[in-house]
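Here you get one chain, nothing else, as structure tokens; it is the form predicted on its own.
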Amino acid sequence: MPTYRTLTSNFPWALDRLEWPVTSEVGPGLAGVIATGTRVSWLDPSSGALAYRGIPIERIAGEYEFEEAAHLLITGRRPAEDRDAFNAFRDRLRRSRDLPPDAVALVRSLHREVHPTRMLRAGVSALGCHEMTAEDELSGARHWRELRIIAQVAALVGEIARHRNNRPKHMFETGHSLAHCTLRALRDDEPDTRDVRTLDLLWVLYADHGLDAPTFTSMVVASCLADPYYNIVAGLSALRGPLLGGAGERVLAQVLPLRTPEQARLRVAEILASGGRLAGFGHRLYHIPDPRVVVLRKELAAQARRRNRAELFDIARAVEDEALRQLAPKGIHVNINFYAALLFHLLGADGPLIPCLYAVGRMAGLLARVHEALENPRLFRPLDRYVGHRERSLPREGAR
């Protein structure tokens, strides 16, 4: 692993060290751009390392509870700096979560068999509706400050979770986290101090990954100086494809049906033979092995063996060594969906609701990114390269 002298002296793109304008080479989907400096997150490609605010993943993985990593990521502090502005930060999270009945009974008005992320893009323009008034500026600044869409997501998820299976409105606890409150929303019952752990882990490892599609998305909405609302409905909308949010749902789809590490190294061969596509294994921006994949690894191995699942951590690491066998070679390693997706389940989530999980933890990363952004805007407005026909006539008219 990256230590922490490593991360820091691999810092070519440091804001002390980027002169704009950047030009570079541009290949599809943006690829080789650098669009914006920032503070939030350290992200190399070509050693794996990952940091918030300058502090390795490693370290915090973990250590931090999702709300810790969420103050950090947005104001750039750590909790231990000032614990009296961690605890006013958390205090405000936690009391967001009570739902406007409006926006619950939008939802709830919803039938249980739509897709969960499409309830939580309604709920979240419902909640808009309902937070923003026709008085308030167009940026909602004061909405980003009080940083309230990160726990109302968070409920929403929770109340989604019990629609889908017909239980009523869940009352939260102020005093607890938005991992407890989760959790006994989608379960109906006591987490354990463990699972609440590992829920807190999954949120902290998906808080921010660089310029993302969700991200990204979100990001130019925010350069428009569009309310904090418009902003998180984009950025489910492009989470929801299965390159991304939706990964989850297909690891299930691939994993869960298998019964021995034997046929599991079967399947994988079948698959790869008829050049189908593995869920889980690939990366846009990794040609070696995801980082934070070990973390979730050994998370699952042990919460697995908690719930005499052991099998399942079995059969998904003969998936990952028959796949690298044939990837790896390839650049192609497993990355962080493949093991979050099993963790998910673990906790009692099924498929269509991991995006909305995935969201949650999100939401921190985005919030630092969009402040940041705010402090010296600026609309987001690249240019395109023309391909198409050079310059035609038009036919006379009555030409055939």
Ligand code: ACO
Second form
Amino acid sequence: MPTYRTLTSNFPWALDRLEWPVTSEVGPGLAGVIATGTRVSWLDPSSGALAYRGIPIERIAGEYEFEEAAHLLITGRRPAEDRDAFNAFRDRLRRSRDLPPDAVALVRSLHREVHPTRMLRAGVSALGCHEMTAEDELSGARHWRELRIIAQVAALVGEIARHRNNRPKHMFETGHSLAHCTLRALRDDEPDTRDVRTLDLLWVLYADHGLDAPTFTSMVVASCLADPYYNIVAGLSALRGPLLGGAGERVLAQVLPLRTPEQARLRVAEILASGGRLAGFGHRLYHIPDPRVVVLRKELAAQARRRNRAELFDIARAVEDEALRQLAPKGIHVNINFYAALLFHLLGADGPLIPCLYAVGRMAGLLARVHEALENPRLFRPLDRYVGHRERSLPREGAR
Ligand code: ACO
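Switching forms now, from the form predicted on its own to the form predicted in complex with acetyl coenzyme *A (ACO), please provide the structure.
And the full complex, kicking off with our chain again.
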């Protein structure tokens, strides 16, 4: 459980409508701090409740396609409330997948061994250069830019997958969903509707999750009134790293070499006995099971069975059971990345591509929150506590 300490500062130069000295409760990693208000989603880690715009995630998962969830998160309206508005939103999204040739050329100029998250970051930066001029402001066209960014990030991820597999550029198509087009780019064949549903489900579940590192980072950059491409590049940077988006890559490295449930249990015991960490377990907020895991576990069972890979599900369950036997008493449970990584694997993605696929889903919530914050912008400016020397004298010349 997080430990809290009192932060007190009595430096005279900090003003700005605060009463000094300032006292606030701050946990390591900003635990326990409420940084903003939101209408986008509600998360209660003590009960495991998660709702997008007031609709429980259990009702949305498997029911909504990603495009419907994006509409709900960004506009606040359920697609069924105004079918014409939703259709216009979806058409715009699907027509926005085209990428500037220079951005594609930039990604393709990178060595195929470069980590795909680096390619994505470079690609989105390039999009920013081609889609916006130095004079562009945040006003007016923001809404369509948000849609364009979601579609373009999905298209870039498809393009990155093709480049890494040494395949030619993907043809631009407008009629299909983002999930359909992304799977097609990934595997170079016509995707089965069941797989499209699985990718939609993954993106819906990854779409928003409170102020986690990528969303918070984007909001900090947005609070400077930077254009949305800066926000996205910043958010994508926070998605990388083994503690967050990079965990999926490690899940595959830990699970795929295992051949039997028995071997899985032994390996988990070995990792934990040596003080190691299991990827896909633990969460900064949840000390109970993550509500999204239930849905994904069921989906993995179904997808593994369909592919005659039932052993993969049995091994995953054995990893989870052994890990929980040892870690649940500490409040550590399986997190979304564990089953999500195995599903991404079955859909044809390799480990390094997983954070990029995660990123596509997250674009919806992240942009919805940035949009919301810009309705009433305030520059983020937390305080720090100075713990260095109080006063030091300058050494006299020659005395060093
Ligand atoms: N495996 C084994 N032990 C763990 C794990 C794990 N995955 N996670 C936490 N612990 C242990 C720590 O060793 C520590 O034990 P100790 O008290 O005996 O020293 C205790 O649990 C608390 O660990 P913290 O790092 O303080 O927990 P925190 O809440 O800060 O960290 C985090 C959360 C970073 C997610 C952590 O659980 C972790 O590293 N998990 C593995 C990576 C991962 O799966 N990340 C994805 C997170 S979910 C998401 O991104 C959507």
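Model, not experiment: these values are computed from the prediction. Positions refer to the first chain, counted from 1. Definition used throughout: the rigid core is the maximal C-alpha set that superposes within 1.5 Å between two forms.
K.L.:
Superposing on the rigid core, is the Cα displacement of R392 between these two forms 2 Å or more?
P.N.:
Result for R392: yes, a 2 Å-plus shift.
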